[in-house]
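There is one chain below, alone, in structure tokens, taken in the form predicted on its own.
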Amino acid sequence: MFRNQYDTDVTTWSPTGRLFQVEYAMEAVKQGSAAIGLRSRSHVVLACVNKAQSELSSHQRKIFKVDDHIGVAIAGLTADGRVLSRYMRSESINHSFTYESPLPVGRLVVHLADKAQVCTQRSWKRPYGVGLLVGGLDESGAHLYYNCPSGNYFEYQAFAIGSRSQAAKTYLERRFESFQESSREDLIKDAIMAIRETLQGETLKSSLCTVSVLGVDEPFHFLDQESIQKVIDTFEKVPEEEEDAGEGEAEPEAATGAAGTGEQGGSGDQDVAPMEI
């Protein structure tokens, strides 16, 4: 995207029936470290992965509990995001206190997503850069929706968004006929799996990502280091047995080899390579 005359604000409109401005902050979204959402009959999982601005900072936070029966994760500009969590805080405790029952998942989506809308016709605001995974549980079920900064709101059975998430979207569209019936800790192990993607041959560690689970009976938490090391290494230990095997293997045939080479004569044993370690 290029500078033009028609993104000076938000309320121009270009030619093509574009608001530039609105396009840029979308962009924002694509710019940020990958989240992630998957939802079950009873469980909501949110992952995202933790990413510093150097080696001498930490990370920011990137998931946020709202109330005890929703979450939210963002991509994008993580302050926007947290005044917007904040609002949706606010939001939760006033119906609660009003009401005297939970805040309905959807209810609150639109409000988010009007709040959105708004700053997308005021020519004195800019909308909001970060998008939000809006996780939660109802009296109608396990519901994610993504809010976009445009003000629309959509409901998923599971999504990515952030950077290099279109691996993780491959991977999930693969899976998510069978996310309707999966287990809490299926549903974990398949949100893990989907951040391992967006790395894109980096290592993955308990320390890279953040996961959070809520569901029946189940208030919404983040679950702890140890708990997510263990469930990478349930899947990241099964190549490395497979190449230890393969090696194993391979032992036998180079020292039959050895061994032949050795009863052709002494100068054959230079041309055999050496076995590596």
The other form holds:
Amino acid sequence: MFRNQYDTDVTTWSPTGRLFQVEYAMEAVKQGSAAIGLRSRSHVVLACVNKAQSELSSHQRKIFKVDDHIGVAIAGLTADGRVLSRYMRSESINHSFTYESPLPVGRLVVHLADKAQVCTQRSWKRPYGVGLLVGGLDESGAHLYYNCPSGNYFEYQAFAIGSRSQAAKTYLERRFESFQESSREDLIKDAIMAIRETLQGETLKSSLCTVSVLGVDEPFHFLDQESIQKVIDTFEKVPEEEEDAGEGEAEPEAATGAAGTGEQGGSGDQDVAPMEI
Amino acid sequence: MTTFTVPIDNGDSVKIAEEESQRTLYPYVTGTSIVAIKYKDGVLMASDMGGSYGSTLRYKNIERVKAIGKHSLLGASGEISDFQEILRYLDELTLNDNMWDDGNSLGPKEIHNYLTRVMYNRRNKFNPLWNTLVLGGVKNGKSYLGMVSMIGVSFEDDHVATGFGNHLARPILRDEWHADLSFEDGVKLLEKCMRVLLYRDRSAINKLQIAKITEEGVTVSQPYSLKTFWEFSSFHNPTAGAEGSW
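Switch from the form predicted on its own, shown above, to the form predicted in complex with the partner chain and output its structure.
Expanding to the full complex; the earlier chain stays at the top.
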């Protein structure tokens, strides 16, 4: 994607019917570190890669609890993500207060998408630069949605966003048909394995990822490091026997805080902007 | 109290109009008790069809129990016009809920809580909706029965009654209600309460409806009347023990 004369304003159409500012906003999502979501009939797992600004700092929080029955994982401009999480929490709690009943996740997602759409049609605003994986429950069971800066939203069985998410998506595409009937434990294991795909060579350790679960009888919560490490240990014991060739027995030093380049080629920015994690 | 002030050229202001804000001070057309119980398949609710204008039994065809959405029944005693206003609010609420068309729907618990919020907020503004509402329903196999008063007091129970029903029907329900009543037994119990109310409540009329809600939906019976008996021996010569007194 290259600069052109139609990309200055979000309210300017290009002759081919595109809004470039909105598309650039979606590029920002690809620059963030990976976030993954999967769901079964009764559970949703959200997982992400822990990335820190530098070795000295702690990692950015990318997964937020919206309510006992809704969680969100973000990729892109985390500041935008935080603001939208606050909005989601607010909507959820207002609904709970008035109706004493949890807000169905499908309705929350539509409110969120409508909010994002407004920013694509006002000349004094800019689109939110964050993609949200919203996992939650409603009357018909567990759901996973992806909300885009464009104001679109889609429902998924499993999805990955952020940098090197294509590797995770390939892994998920091979396995997604079994997810609907998966047990909670299998779902968690698949999420961690998908995270491993995005690391491409780095050894998977529990300190590198954050995993959260919610389910029909299980309020949203994060898994602790021990539980994550236990799951990792079940499949990292024999690295030679893994199906993916090219996964090294070699153990390169885990590069903490390494900034990845956007796999889609980016818009020329090779370094990750400081505000995007 | 809203006052309007208009500045005049010489800098002084004059109060042009002063209106007492329109708020409910006392009810005009009122409905009397509602009695409702949970039974085996859902909830039964009984009310008479009278609307009193003070001490006059003016209107005799008022339906005080209405279906709300797919899962709930609302009964009201108190000011009839306020009940109609509440039905309008709920109409809008259920319309918007249906427009989502997403497999989620408002159940009796949600409607009960919504009404509690409305009633309490009105009470805080000193402009109450002069009703006591009974909300019953069934969703996903679970029965629900609750009440909200005009000051926002709200609770759930296995059997509820409003107005005079509090004093006359609840003692009967406390003694004779039990879980898993059959439909026939439930109706008999409600009729027993309604008969007592008919004898003793001056604003009750002998034309009642019983509404039923189960997982399948709502049915409101046709209006009918109860058999009464006025030939008790003490009615024959009421002043027997105290001649000359009222």
